[in-house]
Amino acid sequence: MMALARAVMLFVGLGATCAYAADIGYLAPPGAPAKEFPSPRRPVAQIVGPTRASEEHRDSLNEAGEIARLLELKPGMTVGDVGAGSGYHTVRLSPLVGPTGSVIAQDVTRNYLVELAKRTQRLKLTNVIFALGKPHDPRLPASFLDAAILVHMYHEIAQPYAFLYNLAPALKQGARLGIVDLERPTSEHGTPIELLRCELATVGYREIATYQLAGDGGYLAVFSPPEDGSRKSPRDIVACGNRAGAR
């Protein structure tokens, strides 16, 4: 916690600005190591870039006005971009969370944060705060987040099963978790819905509700993350095959 105030504090004094963009950082301690996890039984899509399409293009879809309509968020919420990448959902949930809220923009690509950092000081939002990830573990501070979501970067999580465990503790008790993807192999930067169930099952997450996103948005699947001491333990989880679709 201590990591998480110092974070606070330096968000407070700064706000979004350059030098504060120099020292992102993560947010927590370390969380179960890689090694303890199986490995996906498919393939990983590298990362590409920061963004999967223009920003005109997903505001003509109503991307973010959706997944937030969806998933309830409202103002004074604390609500994870986790993949920030450019911050396209950051920047749009800031406004909507209000000053009582704050967007945890999280990635593992630390100049990605960097830059979403400049460009929240350019539209001076001042409730966003940065953590930096690991591939295994988004390192965020425990019971942290109304909600969080993945948007289109699932399939390039190296380490799922590590990931999605690492993250369950920084979900607060009713806290959703929202991943969209594309029905579609995850070598083709997409993930099948039903692999996607079958991983975060494994892990302990519920599924909610499952809904279509417009145009060529994909799908939002929801999440509630395992209930306290529902968890499974590292060595009990097992990889999903490899399921049609998944090549």
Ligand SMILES: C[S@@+](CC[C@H](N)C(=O)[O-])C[C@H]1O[C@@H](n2cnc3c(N)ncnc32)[C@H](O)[C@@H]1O
Contents of the next structure:
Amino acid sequence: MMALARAVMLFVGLGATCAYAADIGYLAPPGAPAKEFPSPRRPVAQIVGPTRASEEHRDSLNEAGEIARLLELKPGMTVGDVGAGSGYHTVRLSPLVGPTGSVIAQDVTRNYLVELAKRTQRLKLTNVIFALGKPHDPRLPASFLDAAILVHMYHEIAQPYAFLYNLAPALKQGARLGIVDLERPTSEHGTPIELLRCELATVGYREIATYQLAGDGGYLAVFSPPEDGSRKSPRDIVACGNRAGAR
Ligand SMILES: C[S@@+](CC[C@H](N)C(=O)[O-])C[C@H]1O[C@@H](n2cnc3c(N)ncnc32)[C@H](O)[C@@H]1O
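Following the display of the form predicted alone, present the structure of the form predicted in complex with this ligand.
Okay, now the whole complex, with that chain kicking things off.
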């Protein structure tokens, strides 16, 4: 009897995993290929895990609340949590945007999205959509997002110029892109702010503001995406070098 129960549980568990996995795919066709863009002239950090610091610690600094406040995130918005990992922000944004809004949990690591889908299911969050991406292309539909956050992940983007170029059309007119990172070399899982500014400006993003987050939370840099006419063509994008703080 116990063995039967265990087998049923295993079957249900595997079935659920397959259902989650089946739901997780690309939301849009490919954008521009990586080979059209320069590679970054600085190290790219390895993907080492789905989160940064404990959620309790982050909550003690009100990380999610501060980012939402500074980016003016509101009910009804569609917000992309790009590089969502284990979903620290996704699960906090979901109630904030409410039933008329949605959170797009996007990542390049499929298993992280599968685990996050289980987490949102346990929490009964019904407004989260999962989106798989490529290192050079978030694969998100055009004019999809009111805002996007990239939290402690920018330094892991293997092809940042192609990624930013392909992300731009997914941001609606007036949308904000918020990037959170630490002021330290990319090889040490941070991005010097001057380097970030240079890489974003090179693709045509405009800096709106930069804030210091509490404690060891790093900075939040807010950008507006290039408008249709101001997105540079891939061949005009020149990689930022040492003077921009690449280390
Ligand atoms: C350190 S985790 C941070 C997760 C989450 N944003 C947080 O603050 O806890 C970095 C995440 O970025 C993802 N990532 C790395 N490169 C990416 C890319 N090019 N596009 C989307 N996600 C990426 C990794 O798979 C990982 O889940």
